[in-house]
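Only one chain is included here, represented as structure tokens and corresponding to the form predicted alone.
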Amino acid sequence: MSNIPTRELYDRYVIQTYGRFELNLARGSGCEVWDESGKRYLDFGAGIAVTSVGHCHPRVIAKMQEQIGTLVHVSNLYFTRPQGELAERLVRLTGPGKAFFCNSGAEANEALYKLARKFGNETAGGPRIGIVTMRGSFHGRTLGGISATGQDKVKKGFEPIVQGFAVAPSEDGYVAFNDCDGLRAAVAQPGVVAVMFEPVQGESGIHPATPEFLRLARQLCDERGLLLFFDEVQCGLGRTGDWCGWKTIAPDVMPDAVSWAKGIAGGFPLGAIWASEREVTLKDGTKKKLCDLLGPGSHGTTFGGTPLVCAGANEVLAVVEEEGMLENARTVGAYALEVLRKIASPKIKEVRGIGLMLGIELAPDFSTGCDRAPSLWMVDRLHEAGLLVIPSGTHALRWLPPLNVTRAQIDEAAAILAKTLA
């Protein structure tokens, strides 16, 4: 083992693609982590909504230890029980259809783009490749992901974007989130095949879709023969207090496909999509289910859905279900929203959220006295006080604690925030 300090190891050997904070984290348990010096922090970032059942949950550890001593990896040329069981669980939680497994949210969204291309090229009325996405969205760091993302900052230096995105008749090619008129105009463009958005935008600072927007998206896609995709990488699988984030907002709406990652396996690398059994008509007049469009050889990944990670994900989702974490996300999330809104500080413009996705927007005139963005400056100060949170843009903070966070921990985090603001 090297005796070089951790930070120096990164400076020497790790490509600097992240603006990292000055913390060397060493271990975690539940909603808490400790750095190399032994200092404790409340973790209200949870790996950006990843450690859904907290750090090192004993049931998940036991299941992973059992599986790692049994079978870790085989090719997807074969069948393994954990992957089949996880697919069954996801279909049960979502609706009739089938699942595909990969390694991350960006990969899951790439599977959705390919499903849209396949649908647009092989069904009557094609070819169609345009995917309508939203301003302020975030869909990953692949070339397809940054092209789908309605934020210029992720595209700089990687132009030109992938064909088929930025198709709306607006200045930047994206639809303003929750803009019903903008969505109507976008889907009327020639060559559009799908609409894709996050039911709760996360990276832009926690912005939920309105029920009207969700229902209009479904209506327009039905009228025009388009696909409706929900990116639930951050807001899905319990984060909002429901298995499906959109159902917290408009439970009567059903998409054609969904992407997941982050909290699905509690910290192990896994992404997935669900595609519905919607019947589609091919150019030759034959019919096929949407979930069967991506046939053998059309898509794949070496590490997607290994027995090890699927066994862990199955246990994570079982823990969420059996330990009442959906109800906890709803009730403790509502309590956190109430507590945050009681913080009387002119430095807070707005507090918003749904379940355990909470956004704290700082006042526009928030001054740090330095060239550090207010959100980053606040994150630094909160770290000093023992609280980990996630910045969003220049003026927002995200609270994304594990789904089993307690009211006492909410109170502790709110007290730290209030004292730091003061």
Ligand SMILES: Cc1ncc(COP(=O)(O)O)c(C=O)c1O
Contents of the next structure:
Amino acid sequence: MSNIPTRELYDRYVIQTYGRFELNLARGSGCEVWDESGKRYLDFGAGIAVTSVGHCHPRVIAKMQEQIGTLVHVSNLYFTRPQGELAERLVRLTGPGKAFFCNSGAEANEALYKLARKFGNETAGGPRIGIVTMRGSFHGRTLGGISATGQDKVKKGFEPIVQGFAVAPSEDGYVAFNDCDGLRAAVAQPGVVAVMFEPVQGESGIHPATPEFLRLARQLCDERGLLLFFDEVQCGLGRTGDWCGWKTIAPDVMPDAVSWAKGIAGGFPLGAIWASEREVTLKDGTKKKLCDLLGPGSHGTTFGGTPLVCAGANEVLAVVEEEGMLENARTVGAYALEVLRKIASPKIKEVRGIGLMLGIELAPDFSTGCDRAPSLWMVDRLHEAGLLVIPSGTHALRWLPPLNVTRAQIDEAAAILAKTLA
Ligand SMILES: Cc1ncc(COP(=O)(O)O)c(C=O)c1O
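Switch from the form predicted alone to the form predicted together with the named molecule and print that structure.
Full complex below, order starting with the chain above.
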């Protein structure tokens, strides 16, 4: 093994695509992590909304240890029990339909784009390939992902974007989030086949959709024969206090397909989509269910849904269910909002959130006395004080703790934040 310090290994050998913080994390347990020097931190980032049941949950460790000694991988040329059981669980949590497994959020969204293309190319009125997405959204770092994402900074240097995105009649081709008139204008563009958005925008600093916007999107898609996709990669599977993030906002709305990743397997790499049983009529007049449109040979990935990762995901989701973590996300999330709002510092412009997706917007005149963005400067100071949180843009901080975070841990984190702001 190398005796070069960790930081230097990265400098020498890792392609520097990330702006990393100066922390070498070595181990974790529940809502806490420790660095290489043994310093403890409260982990309110949870790997960016990933470690949903906390670090090293004993039930998840036991299940993974059992599965790792049984069967890790055989490929999707064969059937394996954990993948089938996970699909059954996801359908039970969402609605009638079927699931597909991949490895990440960006890849889950790629499956949605391909589903939209297949639908747009093979149903009457096609070809239609336009996918309407929102300004401030984030859908991942693949070429499709950056094309769907309504933020210039992710595209810079990688132009041109993939055809079929940025189709709205606005300056940048994206719809302002929650802008009902903008959405109406976008779906009326020729060649549009789908509307896709995050029910709660995460990377932009926690912005929930309004119930009106969710309902209008469903109505417009129904009127025009379009598909409605929800990117639940960050907000899904418990984070808002519901299995389906959008149901916390508008329980009566159902999308045609959903993407997941992040918290689905508590830290093991897994992405997935669910597609509904909506009936679609192909150009030759035959009918199919939407969830059967991607047939054999049309899509796949070597590692998608291995027995190991699916066994882990099944256990993570069982733990969320059996240990009351949906309820905890709702009640402790509401408590956290209350506690954060009580801080009432002039350095905070706004606190917003839903379940355990909490956004703290720093005041526009927040001064750091240096050229470091206020959000990054604050994250540095919070690290020094023993709290991990996630920056969003230049002025927002996100709290995305594990779904079993306690009120005492919220109090501890809020005290660190208040003291740091003071
Ligand atoms: C809403 C949303 N979609 C997609 C992604 C991309 O997921 P991944 O990083 O697993 O590719 C993210 C990641 O932050 C996300 O927040």
